[in-house]
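Below you'll find only one chain, the form predicted alone, shown as structure tokens.
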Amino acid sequence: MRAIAVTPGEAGSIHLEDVPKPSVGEVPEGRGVLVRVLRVGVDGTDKEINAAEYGAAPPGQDFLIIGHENFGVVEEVGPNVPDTIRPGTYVVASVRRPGSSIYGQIGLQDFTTDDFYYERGINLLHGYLTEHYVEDARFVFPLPANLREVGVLLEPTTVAEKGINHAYEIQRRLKVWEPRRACILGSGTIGLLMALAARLRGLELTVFSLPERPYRNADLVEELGGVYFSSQERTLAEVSAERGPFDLMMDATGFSPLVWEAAEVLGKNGVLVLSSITGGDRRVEIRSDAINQSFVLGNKVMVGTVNASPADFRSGVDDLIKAEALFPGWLAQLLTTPIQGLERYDQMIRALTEDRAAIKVYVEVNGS
């Protein structure tokens, strides 16, 4: 069986690896699910692992199978798998696995306090860019057949789901929180999925991002009924004066200075959700007194979010179903850049590195 792998710590080491086909018996207590992989989405994480910026092989092995945005069909199940997961069921498996933290023990491994964590395709566990994988049914989520063409978007959708779900969870402190306006910072894959999640919750949508029109992603925002602004034409303060104040702001830009501009314009009782993992050593001057005062007097919240819980996968499935009904064809437009087959891993890396117009790059692993 073939898989796309890297040698962790060795830049540009991406290659095809021959590995044994897994079996359901590898998972204890009869919970094994054998999945034939159909599609795997790839993103900056995969590119960065190939550049040796991070990533670790499973113990005792010198390679890591990459890929964490999976979609496949069940081929075989163990005797103790729920009847919602059966041969022929389309499924997506989650990414992070429990470690030693108490949060993993209660199914919230996305909140782990461990210094080292286990993530399929990223750290200490093999990923999904392979022909088959086997997984514990506890980490496998079924999808209806009508999501066959867009199901590979579920895992990135859970980033948006966790952010927005936790904004609402935090604001339970207010007893009544009725947000009206959302502003999404960034218009890449995650930014667009955040925009979708906000719109599906009935929020007025504004997206603020770098590129100027003509720009396909701006058109996609407008198809949702949102308004798009380029940061090359307007400041965030100007956009807020026209479209705000914003009750919910979510950042997916990877540009940390913008966070402080967002903190200044966030509305009273508002929530600012940060999801970008930023490297480097950027420094900016900020109006710290003004930000501090507005957060204190306005009861505002800034919160970071990473990975996702089972609840976010389930709400993600619900939102994909709703999106297909309310905005038919919208999700499919995100799937811009197919790579045909595992053997074209060099083309995959080039698309991630060079194709500025790509929204979602994905590998077609097996036929349907």
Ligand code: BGC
Second form
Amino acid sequence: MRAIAVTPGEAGSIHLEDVPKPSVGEVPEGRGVLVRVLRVGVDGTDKEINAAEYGAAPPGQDFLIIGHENFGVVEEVGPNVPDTIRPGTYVVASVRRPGSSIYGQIGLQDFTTDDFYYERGINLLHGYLTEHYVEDARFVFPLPANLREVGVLLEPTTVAEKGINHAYEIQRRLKVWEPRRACILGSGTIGLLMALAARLRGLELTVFSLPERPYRNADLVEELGGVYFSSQERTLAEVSAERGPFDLMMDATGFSPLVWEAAEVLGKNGVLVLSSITGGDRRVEIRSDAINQSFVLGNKVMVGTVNASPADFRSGVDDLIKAEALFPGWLAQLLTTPIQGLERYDQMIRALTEDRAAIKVYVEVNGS
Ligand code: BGC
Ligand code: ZN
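Switch from the form predicted alone, shown above, to the form predicted in complex with the named molecule and output its structure.
Every component of the complex follows; first up is the chain already shown.
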């Protein structure tokens, strides 16, 4: 079967590989699930892997099958797979696998303390941009059939879910935390999914991001009942004066200097969640006394988040279901840029790197 792969360490090496079709028996203890891949979304991580800035092949191999935002349909299950996963069930598999740290042993490999981590399609494990994959049922999450069109958004949704779920978890320390105002920084796929997650939790929503209107993503924020501001028109401090103080702020801009502006305006007892992977070497001057003092006197929290746990996949499925009920058609508008077939990997990379208006670029695998 065909797969989209790169040669890690070699920039622009994206190509098709011919690989053997896997079988359910490859997974021990009868927990194998054979999945026919329907759609795979791509993001900045895939772009960086093809640019040889990130990613590693499985040990002993010279290529890495990429793609981690998967969606497929079950074809076959081993004898020990729970009956929530049957042939015909739509599923999404998670990305990270346990390493040697205790967190992996308790199913929370998103919190691994290992120096390197195992992530399908990213690091040391093959991904999902192929026709079939086999996975252990423990890492496979079922979706209801009415999420057929938008289920490919589950993996990026779980990144937003982990951030917001942990914000609430942390704030249990306050006994009576009743957040009212959320501010999301960034309006790419993750920013929009964070905006959705915040709105679904009943928060007043403000989104602050670079592009000026007319801008489809700003319209999408308004469709959720939120207010959009471009950083070319207002500073974050001005936005906060008008719409804050913010109880919850979440960054998904990829622009690390903004984090320090957010830290300055975050409300008392507020929580600031960081999710951008910024591989660069940017430095900025910050108002360190002011930030430090406001964190101390305001009991504020800043927390980083990566990847997602099984609980975040389950709350992600719940939020996708809720989104379809409360904002019908909203999620589908994120699916701007379909690529027809694995063989169009060049077009996929071009869309990912050049199409500024694209929200989610995804591959329709198997002609489905
Ligand atoms: C993926 C996460 C992953 C992270 C770091 C993101 O693009 O969606 O699942 O943990 O990259 O590799
Ligand atoms: Zn990703």
